[in-house]
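Only one chain is included here, represented as structure tokens and corresponding to the form predicted on its own.
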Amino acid sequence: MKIAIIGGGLAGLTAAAYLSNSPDTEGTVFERSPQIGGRAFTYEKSGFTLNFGAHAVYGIDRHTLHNMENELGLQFQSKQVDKRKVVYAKHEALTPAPLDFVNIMKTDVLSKREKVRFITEIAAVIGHLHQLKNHRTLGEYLDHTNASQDVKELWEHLVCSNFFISPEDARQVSGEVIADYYHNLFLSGRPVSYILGSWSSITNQLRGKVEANEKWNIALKEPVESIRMENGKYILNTKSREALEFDRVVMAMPVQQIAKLLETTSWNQAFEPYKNNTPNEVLVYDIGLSTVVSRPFHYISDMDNKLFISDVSATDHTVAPSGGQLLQGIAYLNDDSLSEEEKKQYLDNKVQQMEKLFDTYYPGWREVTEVKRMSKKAMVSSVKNIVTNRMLPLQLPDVPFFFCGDGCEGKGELAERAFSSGRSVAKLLLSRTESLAH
């Protein structure tokens, strides 16, 4: 079976790594960029390793990567963020983040009575008994619960932090999605970890798995420009080649790009329900410092302004040169309803808030900055997981392709959904190959 995979990001590489393990397949991964990884692209500058996608992994011991490590023979290291050095800033006061029972008892974001209430809620989530799963959205649950305002705010903030979205969007996340996500996370022994060496330590191994099979290859800087079916075969035209023939096609790219590729075909109509999906975007502000200016905490989350700073180099020593420090600031955005001029002012304000947070906890950072990178609209995932958006299934009725990516149905959030959907699509294709062989 000859397979085309369109997209060389985390999902496409995962699918290709599994498929290339089979002696009954051959294929090509088509990637339009000059490098693999998609939004998980990593590059080095002045000794600092910068990621277009944050390489933090939530619940790594229960993550899809844990399965992939065993099934594909991957070898990578991760390090857990020190939970005792994760803090929330609220009304200019710092307090431990309530990440576990110890920190819940220490935090000031909840009163003693509210702490008991919140611990009870966590126990209910772990036991799959929480009423949240029965509500259409988090907002609907919060509107009906008799919990205090502080408990409600904490739920919103947790979802902001893990889904990388604004409080307004957090209220639009499905109650079932949140309940399943936190059931998994609360059971994890390693809630937040970093992949040492960044995403490239994973993507390079996936690439190696693919290219170890001489019947598979990765075509960089070769976007697919058209696709059609003839006599049961898929005919692809790329930027540099024409009439490439395949038995199966996996589309591992954002649904918005899929819809554009297929807009002149008979399959276009099937994507109407997904064309208005909105992406998940954040403001990212990376600074590489020539020296460690301060290391009060490994993670500071500003509850008032909905932004945070990670001292990435405190957990992952590989991202900064010896003696240096790499900080990454993230601001959750909610500017969908603003005019272009209002958006500009809104983003400028977010930058000012971020720099004020840097000034407060990392004094002197401006004088020792070696590398600075800012993206005011960085795409975290191609589809924001809120109820007004629809995740693309791995297959659509009357559409002969397979789909995977962070905008598809799958386990977990963000990068994990890319890994899990790529893995699922590959296993689905392999199972069909085996059934045809018999």
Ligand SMILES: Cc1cc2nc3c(=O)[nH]c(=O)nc-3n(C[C@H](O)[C@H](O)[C@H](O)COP(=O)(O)OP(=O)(O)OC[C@H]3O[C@@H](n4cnc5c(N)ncnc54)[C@H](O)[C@@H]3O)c2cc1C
Contents of the next structure:
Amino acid sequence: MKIAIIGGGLAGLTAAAYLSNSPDTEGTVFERSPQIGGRAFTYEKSGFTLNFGAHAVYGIDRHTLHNMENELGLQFQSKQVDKRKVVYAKHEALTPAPLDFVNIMKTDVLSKREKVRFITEIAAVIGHLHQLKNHRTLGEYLDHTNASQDVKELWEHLVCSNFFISPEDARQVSGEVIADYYHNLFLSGRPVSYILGSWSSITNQLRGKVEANEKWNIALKEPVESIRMENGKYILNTKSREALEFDRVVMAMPVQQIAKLLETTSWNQAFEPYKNNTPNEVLVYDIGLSTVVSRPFHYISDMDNKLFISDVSATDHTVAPSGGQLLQGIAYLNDDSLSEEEKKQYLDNKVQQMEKLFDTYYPGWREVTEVKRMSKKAMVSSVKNIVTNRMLPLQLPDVPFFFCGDGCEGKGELAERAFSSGRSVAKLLLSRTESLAH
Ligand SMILES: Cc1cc2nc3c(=O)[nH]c(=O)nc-3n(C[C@H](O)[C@H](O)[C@H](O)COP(=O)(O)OP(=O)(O)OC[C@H]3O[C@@H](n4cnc5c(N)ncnc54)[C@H](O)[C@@H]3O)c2cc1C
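What would the structure be for the form predicted together with this ligand, given that what you showed me was the form predicted on its own?
To see the whole picture, the full complex is given below, headed by that same chain.
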């Protein structure tokens, strides 16, 4: 079976690594960029390892990466963010983030009575008993519950930070999605970890798996420009080659890009319900410093302005040169209803808020900055997981392709959905082939 995978991001590489493990397959991963990784692309500058995205993994012991380690024999190291060094800033005061029992007892974001309430809520989520799962959205649950304002704010803030979204969007996430997500995360012994050496330590291994099978290859700088079907085969035209023939096609890219590729085909209609899906975007502000200017904590989340700074190098020492420090600032955006002029103003304002946070907790950073990278509208998830959006299934009725990516149905959020849908789509395709063979 000859397979084309379109997209060499985390989802496409995962699908290719599983599929190329089977002796009955051959194939090509088409990637339009000069490098693999997609939004998990990593590059080096002045000794710093910079990610287009970020490489925090939530609940790694219960994560799809854990399955992939066992099934594909991946080997990578990860390090847990020190929970005692994770703080929330509220009204200019710092307090431990209530991530576990010890921090809940120490935090000032909740009063004594609210701490008891919040611990009861966590127990209910772990026991799958929390009523949140019965509400259409977090917002609806918060409107109905008799919890205090601080407990409500904490729920909203948790969802902002784990889903990388604004408070307005957090209220639009389905109660069931949140209950499932935190059931998993609260049971994890390792809530937030970094993959040492960033995503490239995984993508390079996935690439190695694919290329170890000589019937498979990865074609870089080769965007697929059109697809048609002839006599039961898929005919692909890329930027540099014409009429490449395949038996199966997996589309491993954001649904918005799939819809564009198939715009002029008869399959276009099937994407109608997914065309208006909105992505979630953030502002990213990375700074590489020649010396460690200060290290009072490893992650600081500004609850008032909804932005955070990770001292990535405090956990992953591989990303900065010896003695240096890599800080990553991220701001959740909510600028959907603004005019172009207002959006510009809004983003400039976010940059100023971020720089103010750097000034407060990392004084002197400007003088020792070696590398600066800003991305004002980075797409974190191609489909924001809110009730008005719909995740793309791995297959659609009357459309002959398979799909995977972080905008597809799958386990977890962010990169985990890319990994899990890539893994599932490969298993689905292989099981179909086996059943045909018998
Ligand atoms: C700022 C930021 C922070 C993030 N932080 C985290 C985090 O801390 N933890 C986490 O788990 N996740 C995080 N993420 C999310 C994670 O990076 C993404 O979910 C994941 O990389 C998506 O992978 P994907 O394979 O689904 O899509 P993509 O990475 O978008 O891959 C799709 C690929 O398809 C290629 N392509 C598109 N069209 C064509 C075509 N016609 N022909 C050939 N190739 C094509 C693209 O070039 C791309 O390489 C973050 C993302 C960002 C941007």
